[in-house]
Amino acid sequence: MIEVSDLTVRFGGVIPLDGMSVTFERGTCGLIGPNGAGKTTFFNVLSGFVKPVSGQITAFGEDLLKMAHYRRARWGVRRTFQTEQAIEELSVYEKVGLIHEQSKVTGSSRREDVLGAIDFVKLDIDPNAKVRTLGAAQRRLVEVARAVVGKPRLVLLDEPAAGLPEEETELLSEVIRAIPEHMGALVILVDHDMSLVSSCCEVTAVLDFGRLIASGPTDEVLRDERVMRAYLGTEEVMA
């Protein structure tokens, strides 16, 4: 469980997160909102890239904000980024293995763990293939493999389906839904594809201008008039 209380972030006169309070239970939780709502800033706070001016985050009973950013990966925080973090000359195995090295899992299981993560995301390719030879969907799956290797506790997925066609998004959805059960991690999914959010997330929270405007069962949240106005600008489109 992740409990967020009165979280505020300021960049000069800009307040990307303004008193955010929300609880993310086990499983896969959605976090949606229009561009600039504060979603990625929230992920950056969880990852340790951004320090809030106030607020608390308790992750599985531990004070996450008191944990140094470089210790959070070892503790179990994993994430993907909107922009792919690609080192094209690395092999798929090497790229996933870099994250395993930062985890608390012993090196003796490295090969098994890395190959297991690649298999888990349904990447039917040679692990020694260079990243530069992969298609867009395969690269996205490599990023997810990096997020689930080494016994993660909290997996943050930042628009993993952006630009993918429907068939490949469906495969990604299957992988995301399987993470909590098979990896034991809590997943927070940010995406603009409402079909992906609906298929993966039992509960969803909504940010608008840094403020939490709704939180609860996904189907109810997507019918909330405040969400319709903030996220899509009209009720008819969401309906």
Ligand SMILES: Nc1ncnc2c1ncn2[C@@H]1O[C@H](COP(=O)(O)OP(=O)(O)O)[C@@H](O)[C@H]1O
The other form holds:
Amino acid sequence: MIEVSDLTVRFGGVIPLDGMSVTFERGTCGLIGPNGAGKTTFFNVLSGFVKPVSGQITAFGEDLLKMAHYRRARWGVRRTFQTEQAIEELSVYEKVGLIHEQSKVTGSSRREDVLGAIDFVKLDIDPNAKVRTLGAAQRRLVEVARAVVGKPRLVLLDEPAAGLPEEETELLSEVIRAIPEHMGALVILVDHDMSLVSSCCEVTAVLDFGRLIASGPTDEVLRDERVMRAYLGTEEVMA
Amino acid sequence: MKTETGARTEEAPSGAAGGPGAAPGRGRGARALDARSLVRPAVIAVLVICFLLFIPSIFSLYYVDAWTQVAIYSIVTLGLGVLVGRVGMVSLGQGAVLAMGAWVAARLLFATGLPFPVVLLAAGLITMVLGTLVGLPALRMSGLYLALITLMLAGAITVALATINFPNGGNGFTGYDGSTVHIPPIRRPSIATTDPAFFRYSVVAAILMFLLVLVHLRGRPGRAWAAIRQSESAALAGGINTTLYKLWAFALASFITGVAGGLVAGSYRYLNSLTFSTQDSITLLAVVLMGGAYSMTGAVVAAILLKFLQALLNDWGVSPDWLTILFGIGVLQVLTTAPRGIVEQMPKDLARLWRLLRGVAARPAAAREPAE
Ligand SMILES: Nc1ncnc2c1ncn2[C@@H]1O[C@H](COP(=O)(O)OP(=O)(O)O)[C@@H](O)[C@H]1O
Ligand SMILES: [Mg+2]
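Output the structure of the form predicted in complex with the named molecule; the preceding block shows the form predicted on its own.
Whole complex next, starting from this chain.
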């Protein structure tokens, strides 16, 4: 469970998050909003790359904002990025295992974890294959594997399906749905693909201009008038 | 609180010390890979031994000295290659770091009777501390700004060393005596007093430094550096302490460059402020980019460009200015068409040439074919 209260971020004159308050309980939760609404900025605050000017974040009883950014990943804040972050010269095994290496989990438990994560995302490839030899969809799965390896507590997925063809998105959505149960983590999914969001998330929160404008069961939220209005004029057409 | 304990228990089984992770599943290709990975070191070992045995006997003393410089400077270019190629931090201060290493080594060699390898080690360690300070700006800035600030630091260090002078056997902290008429040469290791012997000594030292870097690249720091080069935020999201690993890279580069500085002191035997210039730092970056900052072979190629080519042109009576022009063109070419440097470009060019030659050779046959 993660509780965010009154979170405000300022970049000079831009205020990408303006008093955002939200609670994500468990399972897979959606976070949607038009481009520029502040979704990625919210993830950046959780990862520690961006310091908020005010606000509180409590994750599983711990004050997240007090934690050094590189420690958060070891503690359990994991994420994928909107833009691809493939480290081409590493092998899949090495890349997925980076975080374990840093938190000094060794020996057989490390190997099991890493191979388990590669298996979990249904990557059917030689773990020794270099990342550079993989296709776009496989790289995406490697990113997800990297986000769930070991003991994740909070998995942040920033538009994981962007640019993927339909069948690949289908596979990815199966993987995402399985994360809470298999890995025991809370997942926050940001995506513009509403069918992906509705198939993965029971609850969804909506951001617009850095404010939370709706939250609740996904199907209700998607029918909410304010949400429709927020999306009007953007490239997204609501079902 | 509760969660903190959770994180600790996760770390608990690490008692048996880090070490690179066990290789994942014995894949099909695993055995073939083992055989192949043995061939390369073997070939390199044979080449190195031939090099060690034959260079002093087939080259004149002039060129033996040039090869000594190649061996020494390959350590310097290797260190810069780690910074630029592996971590993505462009430093223009490595020439000054080398000068600091040489100063420290010369001072120790005059003032103490310590064995030469111990002096090299001490020079490496002291330079490591100083050079890491030069790298501190890298924690705050990157790219052009880092390059400029390291260049300015290099300039300041060069000026400072010129003011306090290089040790020449005098007393006091600086070990410089301006009134000395007879300047004693800097001591060499007792097993390597002659030029050919010092050449072999330098090659062995260089090999040790290459192995040290190889161990780093193959291990945890190498993978962390690869992640940082790709993207600092992604590295942080992977739990990598980017501050630590950036400083680690500067520490490693400075250590080996300091050792190289000690070898420079031993090979030149007389040092003065003209031995090192700020421009050296820039030339170093140029040859590293040309040779190939991403590979260890590239470091050797860079050192050959820097020191052997220089000796060759000098021998032929060509002005060294041409070298500067050549490096300028070379860097432009690398930046525009061959970002991975000569080591990766050469095989491609040779392959293209080979295909071209084969095409030419095959043409008469091809021309005959339709006639049949
Ligand atoms: N580092 C930054 N500096 C200045 N403005 C930024 C920065 N990052 C994001 N922004 C601005 O903050 C707003 C929210 O961006 P973002 O969080 O990326 O939106 P989303 O992910 O919801 O599309 C945008 O107006 C964007 O231009
Ligand atoms: Mg975004």
